[in-house]
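Single chain ahead, written as structure tokens, the form predicted on its own.
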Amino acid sequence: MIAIKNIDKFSFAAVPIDTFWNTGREKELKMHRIHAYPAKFPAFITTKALEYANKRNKKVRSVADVFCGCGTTAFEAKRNNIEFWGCDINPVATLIAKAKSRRYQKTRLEKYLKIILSDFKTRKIKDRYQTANERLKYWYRNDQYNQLAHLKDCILRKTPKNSDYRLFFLCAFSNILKGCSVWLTKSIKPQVDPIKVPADVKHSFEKQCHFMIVANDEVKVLGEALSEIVTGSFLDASTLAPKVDLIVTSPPYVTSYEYADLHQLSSMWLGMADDYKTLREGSIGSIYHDYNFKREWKRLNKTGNRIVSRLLDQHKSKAHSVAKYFLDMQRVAKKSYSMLNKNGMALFVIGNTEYKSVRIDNAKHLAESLLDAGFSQVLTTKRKISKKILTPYRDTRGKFSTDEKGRLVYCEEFIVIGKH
């Protein structure tokens, strides 16, 4: 770790590459794949950050991400008996990090799971497509979408309300949706694959039950602390987040994904919105917000307002999306220092991101507002990406390749830890 004394002189490019932050010593629990999410930290991050404190003679008894995702954190604290409190404004995040965070009875599960496929094949399959939603018959087929619509009237009819179980299998409901649309596979925007031939909607959602229950039996512990999951913005007034002893976090990427549109299938067929458009709001980083720029970018930090300047130069509605994350992020340094106890730390994992050869320091941006904040000390590390989901690298369509060939994006993030 490195720490940040002078941060106009600091140059997060020079900072050299830590090993402990690259690997972890044990295989990832099978629980983290249990439904697919782009750009999610590895699990053995977090129990990086609990090791760090520990050696720092930190008692961690709490623990707090403040842009949870699908439940990393959330799970590997459970795992850890150690007290959770999580928020993030994706309901279809929540969903995830919620159904990663129970405990689930194996035989309870299977006999669900046999009632569900039974009433899916007795009852008779209606016809919906036509009165249904015209954002999800552009994604599927007739016959897909009906199946779906049934598939997802026996999970209600069958799994006790509000339980834990019906969690589960939405959950993996969720999970097969994309696989049985026309979505093109593995894409980083929302496209149609016009040759794809969409998935089959019993044995997608019979496998995916079983993967899901072998997951939950490979859990050996997993403690009774106390697990909170909010879905909400961070800096939204009403998210009352608790005081804690460390925050481990991944703050969304200034130019990368707009989650909202990604999840667009889970969001309308789980009917957390009508229209999924309307989930962009409030977002971090979305380039969806109404705001006074030239009133608001005065307050950016020296960071802020340099890369802001630069790319006014060369495209005016990036630097203003741009803007308006840089802001959010100091507001979310601001209030991640208030949820703090006395002696605790806010370990944030973070990418730098280039637009139009505008290099844009998220890393030092971070930094200078965790300083601004009140932060006594803020140290620095990087670590080497080398086993994402999806591949460091784009092809010519903007599709993630393993082609060493492609735009390289992404290769390696910086650990940039403010201590209260």
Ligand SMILES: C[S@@+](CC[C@H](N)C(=O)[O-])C[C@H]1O[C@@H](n2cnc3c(N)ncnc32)[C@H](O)[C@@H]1O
Given for the second form:
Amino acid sequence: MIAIKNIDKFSFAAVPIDTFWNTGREKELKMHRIHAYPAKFPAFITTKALEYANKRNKKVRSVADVFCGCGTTAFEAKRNNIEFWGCDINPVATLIAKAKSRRYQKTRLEKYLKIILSDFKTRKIKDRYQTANERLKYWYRNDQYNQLAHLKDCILRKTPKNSDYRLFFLCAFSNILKGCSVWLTKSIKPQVDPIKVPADVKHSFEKQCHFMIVANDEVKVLGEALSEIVTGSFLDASTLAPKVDLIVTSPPYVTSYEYADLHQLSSMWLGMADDYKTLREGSIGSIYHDYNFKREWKRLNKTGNRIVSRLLDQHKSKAHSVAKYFLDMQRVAKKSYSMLNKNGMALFVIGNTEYKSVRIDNAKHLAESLLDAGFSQVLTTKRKISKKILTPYRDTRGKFSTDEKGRLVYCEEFIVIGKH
Ligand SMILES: C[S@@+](CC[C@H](N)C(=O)[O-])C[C@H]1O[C@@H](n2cnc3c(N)ncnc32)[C@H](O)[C@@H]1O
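Okay, that is the form predicted on its own; can I get the form predicted together with the named molecule now?
Once more the chain from above appears, this time first in line as the rest of the complex follows.
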């Protein structure tokens, strides 16, 4: 870890890789893979953050993830029996995070699965396609739509209202939605694959549930410590974050993933929104925003100002999105500082990007924001992202690839730590 003394002169490009943060010691549990989620970080980041903080700090008793995504930190905190608080603006993320953080009895899972499947088989499937939400009709063929609607009814009919078990099966349902649609597989841009043969609904659900049952069985210990997972923007005044000893989080990337768009199938099927576009509001890093650039951009710190000024010459709307992102991240730094106990620590995993040869130095911007927010010391190190070493490009359809003609995705990212 290198302490940043003079932010103006500090070069993140020159930071050496610290192998401590590259890999974990144990194999990642299956529970971390029960639902696809973009930009999920490896579970060992939390374990290592706890190890790092415990060595240098008082014992960590509570941990938060202010962009908790699909609950990687939430689940690891539970495994370590440490109190957890997390929030995410994406309701699909918090559904998965909650599902992961609960303990289930294997026999009850098997019993519910059996009765859901038997209900699915014995009841007549109604034709509801004509009255379906137009957006869902766009993604589903008639058969798939009707079967999914039928399956959802069976889950709701056969599992107790508001129970952990209903959550478990709705999470399974959510994860099969893309496979059963014409959504281009593994694409991060919502687009139809005209030649795709959508997966069979019952088979996909059964397979998904079996995987999740095995994943649950693999979890030997899950502590009793409190775990609170909130759906909402971290920056909203109404999102009241408790005081914690440690924050472990990875902020969204700027203009990279539109989480509301990517999870539109789940959010519409699960009744989280009639129009998924409403869920874009408040999402940090989104290209959709409404703010007064002229008035606001004066609030950018030096790093932010320099990058946005260079981008303005290249691409105005991109510059506005990056400026909004930076302004939001400056507020994230302040709110993170205010929720830490004395001697607490905030650990951020963050990567840099590039646009039309303008380097978007997110790590430096964050480090400066943490210093401005009052953190007494800011440290950093670099880690390698193993998966992206093999497929370091994105093709025009948004899929990871080995083709050098694609857009280069960085194979490295930074760990930035702010000490209270
Ligand atoms: C890089 S992902 C976090 C992934 C997470 N570490 C995991 O392992 O699943 C960033 C998350 O920030 C969330 N996000 C974006 N804007 C937010 C906001 N204003 N408040 C809270 N969460 C937000 C996104 O929905 C996304 O889940």
